[in-house]
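Coming up is one lone chain in structure tokens, specifically the form predicted alone.
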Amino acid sequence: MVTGIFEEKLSKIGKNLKSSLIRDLLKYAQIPGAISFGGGAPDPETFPSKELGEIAKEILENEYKFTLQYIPTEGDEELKEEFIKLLDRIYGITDVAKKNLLMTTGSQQALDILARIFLDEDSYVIVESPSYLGALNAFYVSFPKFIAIPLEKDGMDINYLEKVLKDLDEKGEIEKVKFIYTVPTFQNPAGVTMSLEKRKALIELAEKYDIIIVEDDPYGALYFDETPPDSLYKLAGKERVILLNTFSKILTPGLRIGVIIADENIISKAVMAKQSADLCSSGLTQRLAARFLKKYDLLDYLKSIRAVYKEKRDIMIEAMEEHLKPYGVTWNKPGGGLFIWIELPEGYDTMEMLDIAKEKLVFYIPGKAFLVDVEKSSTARLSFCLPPKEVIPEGIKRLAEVIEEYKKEKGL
């Protein structure tokens, strides 16, 4: 905490500013016996750490001029071209251009870029509800006016949406609406995929009200029974919606890269904001991944990912259908990406629940802090790709003792 002349100095931004609830709850994960269900860590046995080290060498030795130096701020040519590549492959997406790409330093800066060219005060951002915390507290700092709309088993409520802009509209504030922030496709937190059809409903939408879509979709490639609905970016292309990509989770968050594609216009102000930020994200990290896609199929090497998290999903699910439903818990069963969203029946309270999990040294993710301007929630999401298959039972046999003692605390 910030206390005397410093809290004085502080910048109306500098007191805005929220701490990640998973950031800090990784810190109790890492207690010898915890089993966390919290952050959303890769299995780091996924990592192709062999063939990345082999390129590393090779790369450092005999490419030191471009890997060990400053490269321009919208990122390395050579990882441009790839993507653009990938993108074809696992989109079908194929109208990008090198000057329709700023390599970032991870999806969260892509976030924060975002918020810098696009948001203030008098802002409106329409969120899903729950949505992304890493998009939420990026967003919050610039000081806008959240709408929340409510997802349903198929992603977000339309209808909602259609009623929200509507009386916006009708008050005459509807330009105020910079952007609607959406994860459509195993949505993080809750996991659910947006159908095709509302996907063009919503697309309708912002044409009709004239309003930008930002797609995030981390996950879209990690699906586990059939390929997901055609990306917004891909239904409605660049004049419309920007779309945020990372390689975090489909190769390894240490290169901390993420990618921002959109219209040119929209990159160009995105480059100056980077400048002003970092300069420029590692060359060496660009040019390992750009290495890799040259040399071996990703698409292949998902595969492999794909088949290690839906058995992880299957294993919890099982052990929440034995230890949890008998609690009246309920969730949703994703086809992909790495989530599941529970809900408690009425009276639990899972940000509180929290200080029994630190006793019984299991971790889970609070709802609250998915949701925008809620005191308390019976929800939480479960993330099943860091811990080890075998532990996964175990955990949520503890998460049933947590609920139990709640309860009996409670009364409920």
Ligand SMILES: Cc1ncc(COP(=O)(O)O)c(C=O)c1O
Second form
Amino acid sequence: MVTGIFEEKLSKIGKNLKSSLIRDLLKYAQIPGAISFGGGAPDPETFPSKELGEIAKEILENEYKFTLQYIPTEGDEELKEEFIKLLDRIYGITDVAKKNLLMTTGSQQALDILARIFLDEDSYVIVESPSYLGALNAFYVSFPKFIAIPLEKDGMDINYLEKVLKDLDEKGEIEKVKFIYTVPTFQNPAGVTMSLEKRKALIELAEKYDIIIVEDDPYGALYFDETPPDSLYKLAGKERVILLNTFSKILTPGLRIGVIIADENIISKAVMAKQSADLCSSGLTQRLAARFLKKYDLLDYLKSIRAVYKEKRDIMIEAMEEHLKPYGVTWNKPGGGLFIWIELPEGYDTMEMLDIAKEKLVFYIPGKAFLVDVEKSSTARLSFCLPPKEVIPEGIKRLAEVIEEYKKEKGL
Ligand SMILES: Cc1ncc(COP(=O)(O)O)c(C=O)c1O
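Given the form predicted alone above, produce the structure of the same protein in the form predicted in complex with the ligand.
Okay, now the whole complex, with that chain kicking things off.
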């Protein structure tokens, strides 16, 4: 809490900054014996620590003039070369040159940069509801108006979006819509994937009303069953789409490497915005990632990561069938990614339920945290990535106990 003279001096942004519910919950999740389905942190057992350790030693000793120095804001050339190959191998994206890339400090920084180069107080940003909380927070700093489009089992409600755009166009406000932000594949928090038909329809609308699409794709490579539909970027190209990618979920978040893939004019603006934020991202971790990609086949490594998360997803769903279904809880079965979105029957407030969850030492993120302008919600996000697979059934059992106790308390 900032008090006295400091509080008076805070900027509009400073006054509005709030601690994120997810961060607060992470504290509780550290209590011994707690089982957390809260944060979206990857399973550390998937990190190639030995391989990265060996490379780190080598590049620190032999390439210290680069790895321990400031590097160009745009990023490590070697990593860019490797990343261009990776985009082709994973996504079949082939139209990217180095000038279309900016390496950022995680894709979280990419979101912050986009807010700074595109948004003003009178801007509109179209987001999915629910949406990735970190993006909402990053955009919020510029005080735009959010327009929330309901998310369905196969991606955002395109009819609703069309109506919104038509209304804004009729009111003469369409120019104020800066971009549509979407996580189309294995969405955070809802786990759903936008169908190919909806992807095409979204692009058509964006073209009709001349709006940029920001496609945030940290999870596309983490599919368990079938490969997801083509990315929006692949379908519509860099004239329409800004693609965000990250190494956080396919290698490790500790490297803090994200990537903006876009038209070169947008990249050069983004470079200027990044310069004033942090001059450059770490050359050490970028070279580490580049050398890992050169030495090992990331696609092979990804196979083992997918297997780990697929097993965890299946264990969680099986436990939910047994313990949560009897309470009328429903969910989607995600085809990849790290999250399952659950919905409890009407009358359950998952935010209020957290008090009981804290006693029972089980954690989840109430759906309200991801929804724009919603008072209460009976939804929640469960992540299956971090807890060891052996404890997942016990965590779900505890969640059922939380529901039982809340049900009794409220006479539901
Ligand atoms: C949709 C989405 N975008 C961006 C991020 C930020 O990731 P990072 O900054 O680690 O690349 C996350 C992290 O969970 C995410 O889920």
